[in-house]
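Form predicted alone, single chain, as structure tokens, below.
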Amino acid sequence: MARKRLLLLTTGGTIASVVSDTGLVPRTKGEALLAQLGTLPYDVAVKDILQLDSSNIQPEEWQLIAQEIDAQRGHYDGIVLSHGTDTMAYTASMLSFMLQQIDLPVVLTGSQVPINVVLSDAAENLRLAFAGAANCPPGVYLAFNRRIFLGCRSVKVRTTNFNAFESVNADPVAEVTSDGLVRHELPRPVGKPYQMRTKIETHISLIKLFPGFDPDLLFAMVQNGCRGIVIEGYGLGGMTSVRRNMIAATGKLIRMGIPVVACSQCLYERSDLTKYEVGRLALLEGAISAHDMTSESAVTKLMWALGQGLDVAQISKLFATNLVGEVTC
């Protein structure tokens, strides 16, 4: 059987970092990363496209990465993208929307420790990502610490431990056991044929609601160009309805044409605006439920939806639609 042809695209991050007078900085090239892995059962090509700490990965970089993947996808069986961990879940979610129905696996990975450190997790994560790129069905994934997740379900939950990422509200796509890479078949949404769509609206905001939050701040953001807002509400997605009335503010914003997406501050399980009065009132005002999406997916999906020129009603319908596995209930 012919060996799989895989491509490693590098963007920097901890995995490629070295010690400097100012702290860790990404300087290691992709060929040097690959050399640390020894013999692999694949034919691997390497292309360095960025050399950034992932704190500096922003929408412009998302577009560049998506365009590079699109340009290369016809030449390989799978693509691995090395990336810093801090914003990797955002990148994985955004690529999921930009590259819907892509016809090969794209697997993001990184590490908590640079690859040139003896006890680094980098080599193991890279080997896992290559195995995922060679064996997973088409889609966007994140590989870390012996598990592979859907990109749009991945969240960084730890700052230093090697099990830094978890798949929220969805099972891992695959995991490493003594039997090797064990895939778990997950239902895949059926969508339109693949078409790269990288146009996004970056002027949105993510707000974590807390007791005493002044809803007038939302209007101040809109006056300064904010086009959409994701609000992490309490529990199932509840918002304040007395004194500092977030629900009334939500309705006013919706009538101004500003989509307001309501999700939960809780990491696991769904938001449900139908259960409590403070949720139902928000729904009546037009709040858009994020269902069981991660905050990273809600933010990137809203950016992407606004970039497609959708209005509030269309965005509300889109958020109830499972495009890439980001929402199931």
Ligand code: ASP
Second form
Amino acid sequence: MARKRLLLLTTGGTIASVVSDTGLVPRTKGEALLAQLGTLPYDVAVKDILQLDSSNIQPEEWQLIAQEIDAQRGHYDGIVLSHGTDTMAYTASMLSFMLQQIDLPVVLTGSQVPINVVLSDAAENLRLAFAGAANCPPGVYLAFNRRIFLGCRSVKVRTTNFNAFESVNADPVAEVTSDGLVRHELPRPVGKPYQMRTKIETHISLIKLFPGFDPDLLFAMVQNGCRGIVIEGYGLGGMTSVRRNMIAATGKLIRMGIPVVACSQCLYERSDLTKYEVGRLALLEGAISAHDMTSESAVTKLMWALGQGLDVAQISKLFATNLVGEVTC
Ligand code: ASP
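Can I get the form predicted in complex with this ligand as well, since the one above is the form predicted alone?
Complete assembly follows, chain above in first position.
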């Protein structure tokens, strides 16, 4: 069987970092990352596209990365993207929406410790990502610590442990066992044929509700250009309705054409606005349920939906639609 042709795109992150007077900075090039892996059963090409701590990966970088993947995809069987861990779940989610129905596996990975440190997790994570890029079905994934997740379900949950990522409300796509990479079959949502769509609206907010939050602040944001809001409500997604009336504010915002998406500040399990009055009233006002999506996916899906020129009603419909495995409706 012909060897798989894979491409490593590098963007920086701890995996590529070295010690400097000002702290860890990403300086190691892709060829040097590859050199640490020993012999691989694939033909691997390398391209360095960015050299950033992922705290500096923003919408402009998402677009650049998506465009690079789109430009390269005809030449390879799979693509690995090395990336800092801090915002990797956001990038994985956004790429999932920008590159819906892509025809090859794209696997993001990084590490908690730089590759040039003896006991680093970097080489193992990179090898895993290459195995995923060679063997997983087409789609966007995140590979870390012997498990591969759907990109749009990944969340960074630990700051230092090697077990830094989890797949929230969805099983891992694959894991390493003594039998090698064991894949779990997942239904792939059927959508429109692949077409890169990188237009996004970045003026949105993610609000974590806390007792005492003043809903007037939402209008201040809108006056300053905010075009959509994701609210991490309590438990199943409930919002305050007494004194600081978030539900009335939600209705007012929606009537102004600002989509308000309600999700939960609990990491696991679904939000459900139908159960309690403090959720139901928000639904009646037009709040859009994020169901069991991660906040990373809710934020990036909202940016993407607004970028496609959709209005509140269309965005509401889109959030009830599973595009890339991000939601169980
Ligand atoms: N600050 C680093 C980054 O996100 C952390 C890491 O890669 O683990 O670029």
